[in-house]
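Presented as structure tokens, the chain that follows is alone, the form predicted on its own.
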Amino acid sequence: MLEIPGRKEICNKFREGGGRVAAVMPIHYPRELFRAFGVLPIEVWGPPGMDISHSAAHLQPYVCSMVHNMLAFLKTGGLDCADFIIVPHACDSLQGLGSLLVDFVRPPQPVFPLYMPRGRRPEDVEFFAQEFRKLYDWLSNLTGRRPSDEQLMESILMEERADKALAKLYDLRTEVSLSVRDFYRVVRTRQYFPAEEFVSFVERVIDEYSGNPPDGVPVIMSGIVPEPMEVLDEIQNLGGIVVGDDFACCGRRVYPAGSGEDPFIRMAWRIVHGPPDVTRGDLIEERFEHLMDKVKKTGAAGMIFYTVKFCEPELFDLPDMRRRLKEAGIPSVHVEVDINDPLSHQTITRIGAFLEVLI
């Protein structure tokens, strides 16, 4: 298996060189930002096995699993890394994580809860910039420090290869002899390697991993994060390759350049004309032609769509997206899953069963 560092190495790493970390909840914010002020966002996807009764005093039992492992990995010390937390209200789950952190189970870092615009007019530009020089001025009044427009264009135009690196990646899934899980494993990188070393490292793996491509029916993913990742494992055993995904942790993250001299506006619009996404509020059209676009790029076969247990978000989407699918002559099989609970057979199966129907 790939060798990569985990979070907890990176963390301690960048502490050590005298940075500062942000523990950062899904989905969208500004790493640039972080970056400018010598903070190194490391993103909290759950993480998946955590037992949720360090959680369920504060939150319903049907709120999705991955803001209960959040709360519970806060209250088990899981954070103690972190100078700030930062909490994005891209659902109504994560608005109320960030209440409670404010209001009630207050953490010893300070938080601040980022809102997110629901469209992509000039309007859902402008307020998301505001919210991010609200960031700015938080940011200033704890570390003391106040970067310049310079210094923040130099952090964006840093970010923005970061992200063509990830966006090459992608372009390069079917050149690369990467595992369907190592393949994920390096994409995830991007959600806590500070950028140079993410470029360098994607670069690297670009190079040693070129030719002998995995084969297998290929098949696009989407969803909030694949986890246990040993969906990916199995994929793989049972015939099937990932050449594409949908996934809120990493496809919808590949975003654009931008441009202009106003830092804040270049950093909103980048997140805000990013691929779509429905915790952003996207048409169903514009994610239906998003993966459609992936469809005939990749030659992908079906879609599996592998979604967190009462993920309101990603459920209203999934009849009409389906259905649309299905019209235009592309498969789909829904998994459902907690991320606490382990791969089950049950789902290996369902998965395994839609694949063989690719074939």
The other form holds:
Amino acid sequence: MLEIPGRKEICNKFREGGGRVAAVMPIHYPRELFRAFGVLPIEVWGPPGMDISHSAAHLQPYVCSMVHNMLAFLKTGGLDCADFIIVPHACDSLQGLGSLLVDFVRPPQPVFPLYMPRGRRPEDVEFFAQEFRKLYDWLSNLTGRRPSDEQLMESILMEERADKALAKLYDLRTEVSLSVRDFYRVVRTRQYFPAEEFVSFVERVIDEYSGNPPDGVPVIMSGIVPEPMEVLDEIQNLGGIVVGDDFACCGRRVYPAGSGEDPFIRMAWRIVHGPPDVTRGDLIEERFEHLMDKVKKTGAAGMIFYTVKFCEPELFDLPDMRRRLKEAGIPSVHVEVDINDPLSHQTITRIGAFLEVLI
Amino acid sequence: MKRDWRASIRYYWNVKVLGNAYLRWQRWRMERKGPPRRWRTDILAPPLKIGARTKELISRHYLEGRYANGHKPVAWVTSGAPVEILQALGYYVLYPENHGALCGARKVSVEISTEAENAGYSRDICSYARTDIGAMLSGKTPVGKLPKPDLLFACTNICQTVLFWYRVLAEHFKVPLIVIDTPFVYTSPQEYSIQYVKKQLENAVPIAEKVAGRKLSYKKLKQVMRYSRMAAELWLQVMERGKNRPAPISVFDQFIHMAPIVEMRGKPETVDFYAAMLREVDDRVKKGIGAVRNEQRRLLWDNLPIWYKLRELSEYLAERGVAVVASTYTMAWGELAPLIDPEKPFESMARTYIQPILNVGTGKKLEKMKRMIEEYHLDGAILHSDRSCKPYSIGQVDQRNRLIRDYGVPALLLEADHNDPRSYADEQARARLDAFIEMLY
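Given the form predicted on its own above, what does the protein look like in the form predicted together with its partner chain?
The complete assembly is shown below, putting the previous chain first.
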């Protein structure tokens, strides 16, 4: 398995260098703004396998395991290394988590809830830019810094380079010899590596692993997060290869480069014009067309919808997405998981049966 | 929207002529009849007389919907949406959530939701949404027939679920979807958030005008806003009469009679309706009539009603001398009335619609509950932990704990679902309610 430093290691290294760390919940936020303040955003997607008795003191059992785990992780000291906590708004459950942290849980770190607008209209960009200006002032008060527009722009350009590197990695998926799991371990370093390290790491991986891609029936995965990550090993063992994804933690955040000189507008524009995302209100038709583009580019033979239980945004789209795919001749399967459960045999059998049909 | 003169004739004949006459006659009969045979007059006051008028209004609303296509533009809207723009443009507005509640109260929500579940919609999504999607796919409804929308209008001030839900409707009906995004108010509303909502409202007008095929009259909009404000103020006064001891109406009455303020804001008949309701409630206050005959303890209700258990819960509590007299939920359609300013329609709509209870932080909601407990002289609170409504329910565990710990107010978390009886365990709920009521005495 590829050697990749984990979140803790990167966090400690960054702090040793005099930087600060922000723990950031899913999904969309301006990495570049944090970096301009010398703060490294490290994302928290669960993590899986938490003891949710700690979060159950605040949340009902019908809240998804992602949100339960984030709170349990916080309460068991998992975020102690962070100086700030950021809770972007993506759904009712994350909204509730942000509000709970501000009003009742009150962790030792300052908390900033960030509202994401629902749409791609000019007013959405302008509103998001205002949220970022508010975040800028908040970070200024806490760090004592006030990065200039030039410094912000420098940080933006760095993150745009990192997003470009991520897009290139996706484009070369079928040309590198990384296993499915290793590929996604590399992709997910974008969640915690500083952008400059991510760019050089991806370039090194592309160089070292070019050629001899793994064999298998090509599929695309869609959902929030590929956890537990053993599922990726199982897909490969069962004869499949994931050639693309629409995961909220991965493929839905390959943001385009922006333009213009106002750094706040540019940061906002990049996120608002990212790949279609149900949590941002993009229409089902737009999501479908985006997935079909991926299918055409990668030659995928099927689609695996891999959702977290109680995740309303994903569940609403499923019937229409699957119907449309079926009409386009692309078979799909839906697998629902709780990220605290180990990968079940039922899930493996279901995916195995699906891949057999494709083969 | 294409107008069809045959549809207009059908509309006038079936709604204005036959429908109105029949509904007026039905109301006249109801007003002269005593309480229904099953009504527990030993523990509850007779039903409010206004009930006959509520029935007339709601029936007329759905009857109108049945014949609206081709005659009027039709919009499907969320319950917290700034509907005044559509009312001023002459839309017929249908509220799928209210239709869902009606299905729940008539105990047909499971049958209709099953249609959605069979089509692949998970039981983990909101039960209102499943009921609505089930009705859309199957045509099943207890109101005869729902009109097809020409426009979808979703406002995120009640939840993000409506955004996901209305995208499904847009996919199915292939009509324009207007989203009014109202940033969540964690602590206090930001001025730029209000301007953002205002901008979206202004930009919604040309789309709504195009679908309706007519221009918005600002004079008419102001008039609609005035009616909205008047009705909301009256509704607020009706609820505030619950401060009297005994309380003349319970929240179960409020749940039934809130339909017009949700579905018919901005109409003169809604103003007349709540003025009449206030007169009747005041009359009860004067005569010392309580909604619960033997009112001994008074409670707060938090979150949506459990529609399919209204009667059972109302009787169960009344039998034990418990009156539930205030609700954070019904209050949502009254408390923001002072913010509605007909002279500044867009600005005031933005300020009003950004801060209903469902769009403010968990701490603010706790403050509101505490204030209501003091003002209404309440002895405890029931917090309905609603599986289908996460924005309302997340935070309730801490709110319950704080009510008990910081304010010494007994509070119960009651697990249920507003529209899906399959998520309600009778025995468990009764056991918890029994234990809770024992604590109150």
